[in-house]
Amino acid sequence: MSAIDAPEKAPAHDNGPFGEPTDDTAVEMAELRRYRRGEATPDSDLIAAEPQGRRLSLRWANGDTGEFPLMWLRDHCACAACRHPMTRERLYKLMDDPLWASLDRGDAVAQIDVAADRLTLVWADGHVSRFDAGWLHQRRPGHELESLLPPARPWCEGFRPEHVAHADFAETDAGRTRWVTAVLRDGLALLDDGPRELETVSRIAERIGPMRSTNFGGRFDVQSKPNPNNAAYTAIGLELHTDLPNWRQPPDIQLLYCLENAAQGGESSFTDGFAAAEALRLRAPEAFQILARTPIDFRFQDEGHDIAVREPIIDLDADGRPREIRFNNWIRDTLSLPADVIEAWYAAYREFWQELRDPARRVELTLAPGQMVAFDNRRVLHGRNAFDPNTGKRHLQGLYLDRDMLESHLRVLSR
């Protein structure tokens, strides 16, 4: 095979609202995400394809290049035989394809055709694969596909959470986009001026996805009650904490909707656990490492449940960044560690607790009836001041959502 250059420029093809080509001759990649060719500018045209052993080197008019393994190209064929035309799921089975042998012989591809808007490959077995040039440019190996999700933004002194009107959330895509973006980016956001009606929090959640149930049920009522099985159902003050760290997969996003709040006290407080962890890493790196590498036991027990897990206070991702905070002093179980580790762990725990209490990163607010706060339970710690139930009623309704559903909703809104 020799290098192939594109012929005269073909007409540009725009994509429809879901990324699909809008004319009958454009290449359909079974992809809902937009892959429009650089806003259909000439610089995005595919101009050449050069075989290089087991790879195909592509070049675009703007100077970008990409080296595509032939097996990758065969695996990503989007024709109806290789991708289900309705579900867009892969039907092609690379395990059963004799292409592997022809790759080593150098005769896997019988023909290559390049046009400004597409690449066409005829494989040795006669199968034809067509690729949209913009789709290939967007996904060229070694080039990170642009994320549709906002990166986490650490809280700095003076941070104030985003406020979105309930009506904007309920009635407009722009309002839901603002709210979901803020929750994912900052870990904390509010909805204002909603109805003072029972189950409003459930109706809000339904716009995003199904609620996550726990041993406390699906939706729960946060109010002082007799014979409580959780500190939230009392009137005492609650130290900053994350919910349910005793679960293998703690809930992601918590929604708390205020129906009544006439009691004296009960102010809510929040802090960014990721920012506190990074501050601890800078100020006391040994303490940070102890909390990140030492699993401890968390446990919740009542008459009907005994849920326990062993995990570190600070969980790190593959790049060493905080991925999850588990901090709940009430349900730490027996500290089962070697004697020579226990004292160092307690010292590190106190250091982190001190960072969490730093007022510079603390957000305090009094929820008003019709107002809802949403926060990332695996990042943002929450607490409240004690309140006097004899001075007025205090009633919040809450539930949990999976982060996956917020991310999914934002991707869909981006179309």
The other form holds:
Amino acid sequence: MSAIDAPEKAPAHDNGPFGEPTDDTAVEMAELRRYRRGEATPDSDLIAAEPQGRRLSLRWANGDTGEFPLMWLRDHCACAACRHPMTRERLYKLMDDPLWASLDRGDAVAQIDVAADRLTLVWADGHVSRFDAGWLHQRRPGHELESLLPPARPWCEGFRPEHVAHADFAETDAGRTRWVTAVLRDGLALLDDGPRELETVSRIAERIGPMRSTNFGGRFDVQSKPNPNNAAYTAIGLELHTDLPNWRQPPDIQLLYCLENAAQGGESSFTDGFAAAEALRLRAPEAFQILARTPIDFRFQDEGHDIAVREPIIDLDADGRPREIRFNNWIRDTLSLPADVIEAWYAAYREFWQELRDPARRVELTLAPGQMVAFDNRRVLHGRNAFDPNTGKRHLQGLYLDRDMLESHLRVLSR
Ligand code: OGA
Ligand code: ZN
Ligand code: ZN
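Hand over the structure of the form predicted together with ligand OGA; the form predicted alone is what we had up.
Now the full complex is given, and it begins with the chain already shown.
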């Protein structure tokens, strides 16, 4: 088999509004993200395909090349037998394919056909696979598919969170995109000028996804209560903290909607836990390492619950960057560590606490009725000043959302 060059240029194809082909000649890849030529990947005409052992080497008009293992190409066939045409999910099972040995040897392709907009492969067993040239270009091995999500941006001195008008969020894709982007990027965003109506927070959440329930229920009321089972339900000040660090998976995104804030005090503050951790790593690397490497106990108990985990304060990803902060001084359980580690751990904890309180990275605001704050509870810490319930009423309604739903919302809006 030799390299086969593209014949003359085929006409370009466009996506319909939902990514569907707008003519019957475009290759349908069972993929809703944009991929067709002239849209996501201009200049991605395919010009050559050359077999090289167990791989197929592709070249596009813009000079990009890609080496595709034959087994990958077979696994990604998007025909109706290999991908369910309604669910878009994979039906093909590599495990049951008699062609496997041949794919592994590199003699599994009987015919290769290259056109500007597509690659057609006829396999040794007669199965035909068609691939859109732009789709392949986006997915060439070794090149990460471009993320549709904003990367986390650490707060610098003078950081001010994004404000979006409630009406923009409720009525426009652009408003919701701006809000979701800010929550994912900064871990904090505000919605302004919403109605002073109970359950507005539930209406807002419904636009994004189902709420995440906890031992405090689904949608919860934050106000001073007669028999509180949690510090938030008192009038005392709340030191900067993350919610529910005693859960294996603490809730991702917290929404707090202000209905009334007439009491004296009760001002809110926030800080970027990732930025504080980075500052600690630079200033006191040993303290950083102790907090990252030492799991400690977090625990909540009331009549019906005893929810506990043992995790570090700073959880690092495989590259050593903070992935999650668990910091909540009243939910922290008995410190169960060897005596010599206890002293070092407390010293490190104080160092981090000091970074968290750094006024340069702290955002302070007083929530107005009709205003909502949203934050990434696994990155950004929140707190409030004590308030005096005798001077007026303070009432917030809150709930949690999964980050997956915010990310999904952005990806869908980018189609
Ligand atoms: C909470 C909380 C902050 C506030 O409910 O978890 O921290 O402003 N509330 O009352
Ligand atoms: Zn197929
Ligand atoms: Zn809280």
